[in-house]
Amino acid sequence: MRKVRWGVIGATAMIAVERVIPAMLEAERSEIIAVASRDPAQARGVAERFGIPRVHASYEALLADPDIEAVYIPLPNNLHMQWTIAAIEAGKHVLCEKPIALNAGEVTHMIAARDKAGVLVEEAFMLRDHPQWSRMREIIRSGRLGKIQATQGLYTYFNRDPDDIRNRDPELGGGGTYDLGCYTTAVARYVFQAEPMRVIATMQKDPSFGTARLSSVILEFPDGHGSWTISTQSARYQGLTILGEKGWMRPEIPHVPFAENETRIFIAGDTWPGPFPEETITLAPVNQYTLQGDRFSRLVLGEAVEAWPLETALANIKVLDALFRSQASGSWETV
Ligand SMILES: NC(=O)c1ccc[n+]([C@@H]2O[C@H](COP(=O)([O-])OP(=O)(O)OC[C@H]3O[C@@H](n4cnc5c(N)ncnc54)[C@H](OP(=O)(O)O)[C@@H]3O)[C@@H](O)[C@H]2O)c1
């Protein structure tokens, strides 16, 4: 079977070229034939890095490439839209970093231009290939923990770099309501395997940056509460407890875990005190950029895998609007 023929725009990227790129080069079905970068000299720096055989002056000679199947975008979040609907109009496929867009009135305009061109465009929100997901998508849908009540989820990091895209300049973007707030809402979502119908929020802004520094948030399931704290400026933490009425289950790393690391589960009934697994279900390593890379090669050369269409990143972009709405009103906002 063929490689998918890919190509990146903004290709000295901390995430492409820390995460994705090498990923993408590990992977089965995807080869990445081109970069592009504003300035030409630093997309060869990326290429030569890497071996990548072509380099474009511009992201829009890029966007022009007949060999190029399929976009990687790693820009900015307020350039995803334009970019995205610009790699469409090219007739590529588009895999455009989390969050997709800044508002659901963006990803509209995105569906619009998807299906007008027929293309495949999807979120990269990567830790959906991790197979811990699936495994305990199965566990939740086996009712071995019960009809589920409640997701509480932390994702933090310290970052008050003024020079970096969440902090710089509210225009693109950043923020940790984005930055993290959308892998916690995509999370909950994923659990309940339902939306939410109203959320509330609170958000306190760096005083300088003017963007989210810390939000907390609760989301109302039609069966229960999801949870969750971002913050930008704490301790990195990520976690994420999922309680039913028979029992609870805790991925040891839910957004980022090691590739190189085997990755637990840990599972237990109604015990007392409560929180000691009684079971712990071991994964062995897997790169989940890699893994995502294949999945979205493997559903452009037509394979039956599973898609995250746009559809399903609109639905996530909705909560985010209600959470900034409800922090504004200060009152719970329908979704
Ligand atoms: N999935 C994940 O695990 C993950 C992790 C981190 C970030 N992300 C997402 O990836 C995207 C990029 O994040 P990052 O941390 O990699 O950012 P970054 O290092 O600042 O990279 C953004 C790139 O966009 C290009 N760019 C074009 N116009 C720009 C402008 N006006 N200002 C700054 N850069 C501009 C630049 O590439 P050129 O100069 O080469 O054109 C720049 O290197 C964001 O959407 C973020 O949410 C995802």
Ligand SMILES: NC(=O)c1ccc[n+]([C@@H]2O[C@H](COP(=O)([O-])OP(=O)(O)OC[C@H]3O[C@@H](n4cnc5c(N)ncnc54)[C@H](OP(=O)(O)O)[C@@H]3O)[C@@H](O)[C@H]2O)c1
The other form holds:
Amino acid sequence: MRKVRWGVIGATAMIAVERVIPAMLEAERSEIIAVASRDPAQARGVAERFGIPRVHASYEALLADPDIEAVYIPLPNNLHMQWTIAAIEAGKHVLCEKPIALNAGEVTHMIAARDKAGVLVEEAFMLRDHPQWSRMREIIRSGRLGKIQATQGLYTYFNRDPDDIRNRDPELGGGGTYDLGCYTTAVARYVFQAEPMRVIATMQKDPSFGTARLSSVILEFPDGHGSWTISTQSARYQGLTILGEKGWMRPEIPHVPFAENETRIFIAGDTWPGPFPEETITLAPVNQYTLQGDRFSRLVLGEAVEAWPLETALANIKVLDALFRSQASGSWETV
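Counterpart to the form predicted in complex with the ligand, namely the form predicted on its own:
Single chain only below; no partners, no other molecules.
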């Protein structure tokens, strides 16, 4: 079976080492043949750990490798645009970690480069490849919940490590709004299958780091409201409730379920008080990172599978841009 040959730029990143590389090594249609890091010794360590045959001493060298068809980029947020465009210009297909950019203008530059080169580029929102999300979309579209009126989400963890890139200067893409808010925004847009018209946000900043450590947001959609709170200095938690006129639905772990565990979706009608469901849908364990890599590889191979083009990423980052404007103005901001 034909596999797409992948390279990883910034292979020592935690998300790459702990999640994506081991997951893609289990994939049917993806093969990682090369890694690169600014520290060649660390890159060799990653290659040896995972049995990856090639180590490039620089990002440029990896992009010049003619055998590599697609590139995965888990670099810090402020480097996403630079190296995504460099990969595009090298003729590589690109899967770049979220958020793919720091503002809508950067994504616009990526779109122009993509269109000129004729390659595929996506933002790596792996949760959209988990079967629980396609199942929930089917339930919403079936009308079982009635018209969707609201989503309420929480996504939190505790991290005060001053050396963690997520606690660095917000102009470099640090802070919870970039790291977690991109998820909760994407989820609300996915559920409503629409774009919010305006938003309002309040953000509490860490006095030492200057980054947003607690953010609460309302997104006003044409037919309802999406609201969420995220925090980088709270107890670890993931939660989402989808509220319709005739019922509600709640995935047990919406964003990063454990690959080795079953996934559960709880549902109830309008006469059943929460949080106890009338029905529980249980799905078999899957690794959403493996599914993400294989789906993108199938796109590269020309197969007819679902795509999430850069225009989807542009719509998401426009919402984040509006949230930052709202924090500054203290009022509603148009998306």
